[in-house]
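What follows is a single chain, given as structure tokens, in the form predicted on its own.
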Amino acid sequence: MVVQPPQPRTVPRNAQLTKADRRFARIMTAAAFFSLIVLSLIAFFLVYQSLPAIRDQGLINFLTGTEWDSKTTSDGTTTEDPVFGVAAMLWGTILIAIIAIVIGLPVSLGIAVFIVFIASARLATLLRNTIDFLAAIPSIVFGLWAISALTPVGKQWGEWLTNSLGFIPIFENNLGIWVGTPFIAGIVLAVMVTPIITSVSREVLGRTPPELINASQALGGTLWPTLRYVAFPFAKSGIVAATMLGLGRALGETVAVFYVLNLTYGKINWYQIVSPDGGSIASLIVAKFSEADPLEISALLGGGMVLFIITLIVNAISTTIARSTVKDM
């Protein structure tokens, strides 16, 4: 005899919606037009108003160049045509965005992986909690923190890594200075994304099929067995979804790498990152807006469009795998 394995029971579309249900639906339908309408402004503003910078400096000139020089005297002359490019400040950008997802993601998935398998239930509630305390924490508390604690002990670990492992061209330090670095920002950064990356990875690590790992254990599977063969692979969609939702967070970071990130100009820092040459657009941003006169201010929207447009790409594709995740499962 055959039992049938019994089936959901769902609304069908056609079932009458009562007074309160079609309320709610206009309220949420509302929520998510207002939503679209804000970013599409934000866009346009962005658009419009970085419009003079490029037709000034060309819109190759712009993305291309590495100078940031607004050629104005210190009794607010201009002498000399002023020159504004982004490249050097956006490969900083995405540089320390890589540093702190290297760093961070290996943190995130051993907390979750031992919050969904390792710890016992008061224990699991007790870090989640923590977790999601850390990603409530203002980026300006991550700031200060980074000053006062982070940076004088990323100095000595930036000054290891250049004695030790300078023959490596990503340690190599020629300056002999090791703070205000791409490293000790990528650290921060780390540390800031490692709630998102976490919670998000214990979510689809905690759906894993319990009679998945039970076979798993039955056939011998250790611990480590079941994670590589069995979770890992399920929620391997969630995992990369995370992961771009904390690129996301790290590309559009602003205070905290301003305050631990040195500024420089007229050359891209490509692989060095214990050297204190870098920048990302959101900290040059912050250094120069209160100073910058309207063709400079133009400039510094126009690199707020190109990080907008990044953030946006990154966490559209993260949207798109997190959906085929839900599908998967």
The other form holds:
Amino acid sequence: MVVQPPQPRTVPRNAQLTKADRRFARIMTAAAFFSLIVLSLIAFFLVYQSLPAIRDQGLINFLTGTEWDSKTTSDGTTTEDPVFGVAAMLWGTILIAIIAIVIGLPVSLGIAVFIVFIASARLATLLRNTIDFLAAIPSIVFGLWAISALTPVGKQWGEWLTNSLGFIPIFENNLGIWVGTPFIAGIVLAVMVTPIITSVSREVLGRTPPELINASQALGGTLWPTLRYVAFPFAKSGIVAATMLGLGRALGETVAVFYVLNLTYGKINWYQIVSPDGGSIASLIVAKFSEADPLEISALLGGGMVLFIITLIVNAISTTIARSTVKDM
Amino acid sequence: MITTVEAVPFVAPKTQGAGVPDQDLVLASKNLYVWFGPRMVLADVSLNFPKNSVTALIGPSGCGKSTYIRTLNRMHELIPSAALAGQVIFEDKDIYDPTVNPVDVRLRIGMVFQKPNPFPAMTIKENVLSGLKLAKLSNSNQNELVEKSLSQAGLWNEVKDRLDNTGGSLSGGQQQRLCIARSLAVDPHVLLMDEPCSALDPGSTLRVEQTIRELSEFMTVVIVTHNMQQAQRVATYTAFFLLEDNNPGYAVEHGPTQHIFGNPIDQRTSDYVNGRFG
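Okay, that's the form predicted on its own, but what's the structure of the form predicted in complex with the partner chain?
And the full complex, kicking off with our chain again.
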């Protein structure tokens, strides 16, 4: 017998909602869109405001140039055309962020492993709270600590690195000055990204299923093999996401870096991390903004836009990875 | 970590039943007491496990069967606040002797858990070989070892064409046999199984039981089970555990499986195996 199948129908999603539910849902929708609108407005503002400078300099020159000079003398007269290139500052930003991750990631993982797998419950709680507290310290305080306490020590460490490991190109220093180096700025940032990386890594390592840890122990696995073959593979993408979050903070940090880093224009310091030739877009903006003429302000906003785009990319990567981790679990 | 527990004198319970002959033993616990913190959870458990036999541990939930089985390969001590007294003799040596390395014990006395737990990030082949990596052992012929272990676990024919797939791609029953193969790869003499079929469907359960019978031709198996039929299908010997009131759990009766189920000595054993409680 041939029968006609019944007509399928769907129930609209908000049919079950009460009036109050619907009003609440509208407010929540507005809040969700608000964040999108704010983000778009910031992006639009940055592009719009930086257009004069980018038109003046040309996009390629702006992105690849290393000089930053408004050519304005103290009495306010301009004799030559200003040059604004963001490349040295951009690479400097990335370089100190890399240093921060290279130092901060192993430390963070060590703390996370200790909290999850080694420490007693009481010590683990204490450490967790301490690390979270570290994340709450304002960056100006880190900056003051960095200039008054870290710089004198970091200078000696840098000097030691040049003297004993100077044959490795990254530890070269031809100036004999070890203050204001990317190395010191990187250490400050390492301290600042450690809480973020630690708490996310702790969270994902702590989610290693106990039955997998049991399985490893029953096969004769002690702490290190269990970490290496069971816990780290399980937590891998979470740790990568944590690192990206840390990187995001390191790229955008302003005040702490501004206090300890010497900004050098005219060349890109590709790798000499204990040489006092640094760059940081955020610090550049702080250093130049107060005395800038309209064109330079536009150029500084262009720098801000570059930084904005890079942090957006890093965050996008980290959320993508974090999302795929959630899917795996 | 050994916590000091205040010794309170008490009348030790006595295990009844025909028991198991004292000869040709691979594993035996002697007067074993177990604590979690200050609470004694097992008292005076002395059981014998003869070579190439299957022993089923039965009893209601919470009576200490799983705790007991974990003391047999030193997994118990990994739980914070866990403590114990007494001896576990494995091949004529006390595994709790201070000179014994717990890692060696766990390699010779393998364990399969309630929930199949293959390592998700590893392929089937890597799962079988994971014990070598974890315990830093070497094996010159890994392919042969993989085939041998999977064959012994009764899984080889089903997975030989997809050894590079992840363990998670297998069904629950296959995953459990993969876990058995993983334990076998480090060449244990005893296999401890903690309710290995409780998460499996009836078909997979029968398949694992067949594997257990095949394994008992060359190794000793101790299996915790809540399934009375399963105990009768696979076990040569059975021990009945019970926890009453606030006393610690203990082995009420121990003997050949047909005695425990056919004509038990203790009334409580009879009640339990006939489904009157538990």
